Structure formats: C-alpha cells, structure tokens
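In structure tokens, one chain follows: the form predicted on its own.
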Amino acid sequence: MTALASDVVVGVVGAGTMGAGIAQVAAAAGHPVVLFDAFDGAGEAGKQRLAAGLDKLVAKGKMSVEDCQALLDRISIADSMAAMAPAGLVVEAILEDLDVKRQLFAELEAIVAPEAILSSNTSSISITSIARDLQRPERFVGMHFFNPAPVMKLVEVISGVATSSEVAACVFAIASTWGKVAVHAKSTPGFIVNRVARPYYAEALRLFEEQLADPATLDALLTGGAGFRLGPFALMDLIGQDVNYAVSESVFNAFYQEPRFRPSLVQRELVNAGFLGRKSGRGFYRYDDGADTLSVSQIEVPAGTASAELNPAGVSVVDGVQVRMTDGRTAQAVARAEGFPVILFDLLTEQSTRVAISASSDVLDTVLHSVVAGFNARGIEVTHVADWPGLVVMRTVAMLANEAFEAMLQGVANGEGIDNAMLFGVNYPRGPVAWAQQIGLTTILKVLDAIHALTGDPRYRASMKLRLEAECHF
C-alpha cells in the first residue's frame, strides 16, 4: 500500500512537545495539517513553540524564511474535533491513559471518513486495547515517534490484533515519506525499543548492586568501551529516575514478572528518596552545587614497564599467563579447567577507548601491569575489576542480543527491524542482532550460560531462538 498524497489532511489530536513535533513533521513534508488540543490555547501555544524552534533553524541558516512560514501556514489550529473530519490519517498524542484514549477514538470514529486511518503514538499502551470498542479497529494502528519528533529518525509502526496488514503498512510507507526510519512491531508490552533497551539498564544496575564498580566507572566503560553515547547512570537521571523505573516496572508486570525485567532494589530506593535526576538536581549523580567531582578508577603503570604484545581478537600469552577475551567465566573458573593464570578482557570494539580487565588470583602485578601497559600502547584505557562473570561491556550486549533475539521469536518485529528501532530510536552504536552475529552467536550464548549458571538467576537463561541460530552456526 502506498503513502498518503501529499495533499491529504493529516490530524493531530494533542498539541504537547510530541503532538506539535508530529505536526511539524507532517508539515514539512507538505500536508496539511489540523491540531487540536482540548486545552484552551494549547494549540495555539503548541503552534508558537513550534514557530520559536523554526526560528532558530532559520538564524542557523539552516531553513529559509519562506519555507519556515509556508511550513506554518499549513498548520491550522481547530476549536473541536469536528475539524478532524476532512483527515485522511489523525495521530492522537495526549497523556498515557488507556480510557482517555479509548474515549477520544470512539469520538474520532464518528467524525472521519470511513476510510481514514487512526493512529496513536502510545509509547506504552496496547494497540490492541485502544481498538477494543472501535466500530473498525481493522483501520488503527499504532504510530509512535520519539522525543523530539522533527530530529528523531525512529517511528515504530504497531500492530494490534485487528490491525489491517494494509494500514500498517500505508503507515509504514507514510513514515518513511515523511524522512523517518519506520520499523513493523506487534504490539506487546514495551514494543521494540523500550523492551529491548530494558538490560541497558537492568544489567548497570545490578552490576552496582553486586558493587563491581561504582556509577562513574560502569557509565565509562560503556561509553569508552563500546561506543554507547551516555553511560546507564547518566541516561537515567536524564530520563528521570522515577520516569526510567515506572518503565521497567510496567514491563515487568505486563509480562508477568518474568525476572529478565526484574525492576532494581535501588533504583527504587533513589525514586523513594527523591533523588530523580537531573530535574530534582540529584540521582545517581548531584548536579546542583554540590555536584561530584568523578573519577574513573584505572591502573597506574610504574615507569619502565615494558609493553605486552596483544592480539585484542585473540588469545596472548605474556610471561606463561593467558590474555584472552572474557567467555562468561569468571578468570578463576577459566585457569582452575584450564591449567594455568588467565587475564581476561572486556570485549573490545574498533573504536574502544577503555576497557576493563579481571585476573585470576595467581597473576603477578608485573604480568598484570605489562598487560596494561599494552592495553595503553593502543590508547585504551583500563580499569581493573574484581574476578567478575561476563565483565560488564560483554554482559550488556550479551543481555541486550538476548532480548532482541527472544522478541524476534515472539514475532514482534524482525532482526532488521529490530536494530534499526535501536540504532535510530535511541542510538546505540550497533543493533544488538548484527552486534552478536559479529561477536559470533556462539560466543553469546556461552557468556549468558555461564552467568546463568554461576548465579542461577533466571534472567540469563538464553533465548531459545539465539541457542537454535547459535547451533546452526556452531
């Protein structure tokens, strides 16, 4: 099915920072456009911000003036929802209240053609829900953009149950005229991105809990070590704290308090506290007067010391003890099989600048400090942790290929669709599917069985459908 002409009246119901994105972005792409806010003045003040944002683009050189008012002469303010009728697709973006959304469609029913299309850019709710007492819930669907709309790329396109293959796939097409990087999801809790991003978090926190390191450490060993562009921590108290741990509580119920999106002990205790972030001027970080002086913990190499040779992509062998990448194993279990001392490294991307290491108990500090030494010689960074299952860089992505794999067996959305949702929706570095399968799927599944079997919790039993495709590659 093809997009809508550019000629068709494209709705927006909410006229908040998301609704008059979306306008903005309908827009520019050259419809006309109708919002309406049930606030009075909502839309008109919805429309102001989105001028004052133009205007900037516009100072920048980077729009002209007669683009900028042509983009805002195509956006018209309604008094009531009547004025949606001449839409050929409305998207509604009011507050996250299921019987608010419900009410607001039944009303949109009556007013639309019979063929216009219903969208909502729930980040949260049911698709299938929301249609429940459509008259034609075969026509909704969900559209949801990301914060902010005009610059994100992401817009994940979602089915419900009675969503026409037809609509979404219009849907699908109308996003990717509009500039956007559309992806198909079914709609179940979380969808794509807010369920696959759920170890992101999960994984730090636990690793905080278990006391590896503390926030400053693991925050820059994933972004130094694998590319992400804010650390765990720092992205949480960006979000809100509160924010950030109703998401991952609301996940884990909506799956019935599977332990994979076990919600943290001491996110809450910061939620309880009031420390949420940046807005409360302290989370796990303090940006208020009093905000922290951070330090990353690394190893001092003493002058003089001479530089192992490494194979980063293989195993090294400096004065009779192994350097290897971590399997899963903590350094102790891998020279208690195997025999002999064993220094184990994090994984390692092109662009690392930082890394951690663990040592079993009978590696000398001149070996450990030669390793550091060669780590330094490549300009890497390293920080030396305790004896530790998966590190840290290898058990995030480890736990992140997990939850892409197991919703690529629910049918939620494919490999593709999956990384692009994370590489646009979020921006991380790599999709975690084509991550692993670079890894290698085999060396994936290792490193989740062996924490799963040295801590015994749940949350790391693999995914069926990676262990299949990791047999198949074997």
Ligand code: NAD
The other form holds:
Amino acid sequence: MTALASDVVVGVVGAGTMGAGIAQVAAAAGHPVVLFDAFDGAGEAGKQRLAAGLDKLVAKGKMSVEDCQALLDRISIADSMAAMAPAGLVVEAILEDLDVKRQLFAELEAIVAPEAILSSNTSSISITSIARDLQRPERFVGMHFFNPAPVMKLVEVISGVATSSEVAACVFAIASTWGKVAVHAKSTPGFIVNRVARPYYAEALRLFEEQLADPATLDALLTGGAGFRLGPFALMDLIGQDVNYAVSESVFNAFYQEPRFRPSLVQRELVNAGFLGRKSGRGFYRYDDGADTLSVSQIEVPAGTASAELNPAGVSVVDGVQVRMTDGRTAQAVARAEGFPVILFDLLTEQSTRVAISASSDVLDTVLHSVVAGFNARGIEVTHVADWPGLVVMRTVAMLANEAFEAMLQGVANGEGIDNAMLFGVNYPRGPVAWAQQIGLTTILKVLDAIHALTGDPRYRASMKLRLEAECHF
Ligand code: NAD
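Could I have the structure of this protein in the form predicted together with this ligand, to go alongside the form predicted on its own above?
Full assembly next; the chain just shown is listed first.
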C-alpha cells in the first residue's frame, strides 16, 4: 500500500496541543485538512495557535508569507463530526480516555467511507482495545506523534491485534511522505519510546536512592559523559514529577508489576510533597529562587600533579595500577581477580567531557590524582564515586539496551525501529541497540549480570535475546 495522494482529505479530531500540530503537519504535506473539536471555539483556538507558530517561522525567514497562508487555507474548522465524511485518513487526538475514544470511533465509522483509515494518537491506551467495537477494526491503527508534532520527527505506527498489515504499511508510508521517521510497533504498554525510556529515569532514581551521587552529579555524568541532551533529573522536572511518576506506575501495572518497571519511592515522595518540577517551582532542583543550589561533585587535583598517559579505548598502567573501562565488575573484584590495584572509568564516547571513576581500596591518592589529571588533560572532568558495579553511564546504557532487546524478543519492534524511535522521539545520542553492539553485547551482559548478582533484584536479569546474541559473539 502506498501513501495517500496529497489531495486526499485528512481529518483531525481534537484541536489541542497535539491535534493542532498534527493538522499543521498534514497541511504542510499538501492535504486539505478538516479539524474538529467538540468544545466551542477550540478548533479556531487551535488554528490560531498554529498560525502564531507559523508566523514565527515566517519572521525567521524559514517560510514564505505565501506558503504560510496557503497552509492555513488548507485547514478548515468543522462544526460537526459529519465534516469528516470525505476524509481518507482521520487522526484522533482527543482526551486520553478509552470509553470516550471508543465512542468517538463508533460515531466516526458511520460517517467516513468504508476504506478510510482511522487512527489514534493515544500515548498509553491499547490500540487493540480502542478498536474492539469497530465494524472494521482492521482499518484502525495507532499514529503516535510526539510533542511538538511539527518539530519531533518520530511517528510510532502501532498495530493492534486486528490491524491489517496493509493499513499499517499505508500509515507508515503516509508518515514518511509527511517528512517523519515512521517506525512499526505492536500495541503493548508504552509502545516503544515510553517503554524503552523507562530505565533512563529508573536507573538514575535508583543510583540516587543508593546514594552513589546527587541529582546534579548524575545529570552531569549522563549529559557530559554520554551526550544525552538533558539529564534524567532535569528531564523529570521538565516533564513534571507527577506526570512521569504516573507513566511509570501505569507501565509497571500494565506489565503485571514487572520489577524492571518498578516506580521509585523517591519520586513518589516528591509528588507527595507537591515538588512537581519546573511547573511548581521545585522538583529535584529549585526554580523558585532562580538559583540552582546543587553543584556537581568532581575531583580537583593538587597543583603540580603529573598527568598520566591514558588510553581511553583500552588498558593503561599507571604506577602499577591498571586503568580501564568498567565491564560491570567492581574495581575491588577486578583487582582481586587480576592481582593489580585497579581504577575503573565509566563508559566514554568520543564527545565525553565528564566521567565517573572508582578505585580498588589499594590505589594510592597520588596515582588517583595523576589519572584524574590525565583525563583533565583530555578535556574530561572526573567525578570519583564509590566502587559501584557498572558505574553510571554504563549501567544506564546497559539497562536501556536490555529493555530494547526484551521489546525485540516480544516482537514489539525490530532493532532499527527501536533505535529510530529513541533517536527521533526522545533525541537520544545513539540508538540503544546499535550502542550496545558497539560496546559489545558480552560487556553489556556482564554489566547486567554483575548488578543482578550484587543486588539480587530481578529487574536486572538480562533479556534472553541479549544473552543468546551475546553468546553468539563469544
Ligand atoms: P489537549 O487536552 O491539549 O487536547 C485535547 C482536545 O480534544 C481538546 O481541545 C478537547 O476540547 C478535545 N476533545 C475532548 N474530547 C473530545 C471529543 N469527544 N471530541 C472532539 N474533541 C474532543 O490534549 P493533547 O495533549 O493534545 O493530547 C491529545 C491526545 O494525544 C491524547 O490521547 C494524548 O495521550 C496524546 N498525546 C499527547 C502528547 C502530549 O505531549 N501532549 C504526546 C503524544 C500523544
């Protein structure tokens, strides 16, 4: 099946944050768009908001006045659902409630042509479930845009149990011709992004609970160390602690209390306190007094310390101390196994500007300082943390990869789809599958096994798919 011709009408129901954005995307691709909202004036208000956004593009010279006007002219505001009759595709973006959505689609199905495709932008409701009472559930599919829809590239194309593969393929093609990166996903809780991203928050919260480091330091390690745009604590403050906690809880319960998705008590206490993040003036950080009181922990070396020659891609020996990247074991365990004092550093990328290190108990301060100076000489700040398995970035990336492999095992999406979803839906610096392959699946497996062995917590059990694929590489 191919995409829709650009003269086919696209219907959008719900003219809020997402609906208005989706209407803009469809109109930008040349479609006549019919936008309907059940609340008086909401359709016009949605169009005005998107027009204001387009005006900014015109002011910046990114769009001509004529193109802007032509785009707006293609969007008509409907005063009843009957106006959806000519649509070849309808995208629903109303409130997140299963019964209300089911009712809407029952009504829509009686209005549109039998071959029209019906889709929902739901972020959390099962596509299978919304389609349950439809006469033709095979033409119903999830079309999950990300906020803001005109900017974010990703569209998850979600198939429920009854969705036909032709309809999913057609919506995939439509999203692609609209300039989006489409990925196929199976209707399972959280789809791809809201599932695979859980460990980014969960591991940070766990590391904080384990008192390895404070939020500012953990954020700095993940942004400076791995290139994530925003650290997990700053991101949770931005999303809203209540919203992020609710998603965690809903994914956890939807997976029958799977321990990998267990929410955090630390986050619940913030919600209990009303410290919801930016919107309430305080979350993990403070925004009310305009000053952030948290500072990043890092080592300053004494003046005159000679910097060690380091090989970030391999093992260096500095005054009899082995310096190497974590493979999940603690420095103490490596030192005992190898008979050398050991300094471990966290996962590095070519762009890293910060790294966590840990040391076995027999490492002298003078050697530690010279290793820190060696990293500083390469433009990398160093945070010395307790001797923890997998440190911070490696543990986070290993858990993201584990979730990605588990989703692949269950046929939610393929590796390319998952990587694209995380790159274009949440701007991760790398896709978790390709990242894990680059690090080495055996290393990722070792990290998970080490944390699993130390904590005894089943959330760290490795996905069977990861283990099988890693074993092929032995
Ligand atoms: P919103 O509250 O901004 O907009 C919803 C709009 O739907 C409102 O204008 C409301 O008047 C209208 N509406 C409610 N019931 C209706 C009905 N029965 N018929 C017609 N219109 C109706 O919400 P939103 O943030 O745009 O979210 C819409 C959908 O998109 C939800 O399913 C949500 O889960 C999903 N979503 C939201 C985001 C996000 O970041 N906001 C991202 C992806 C997906």
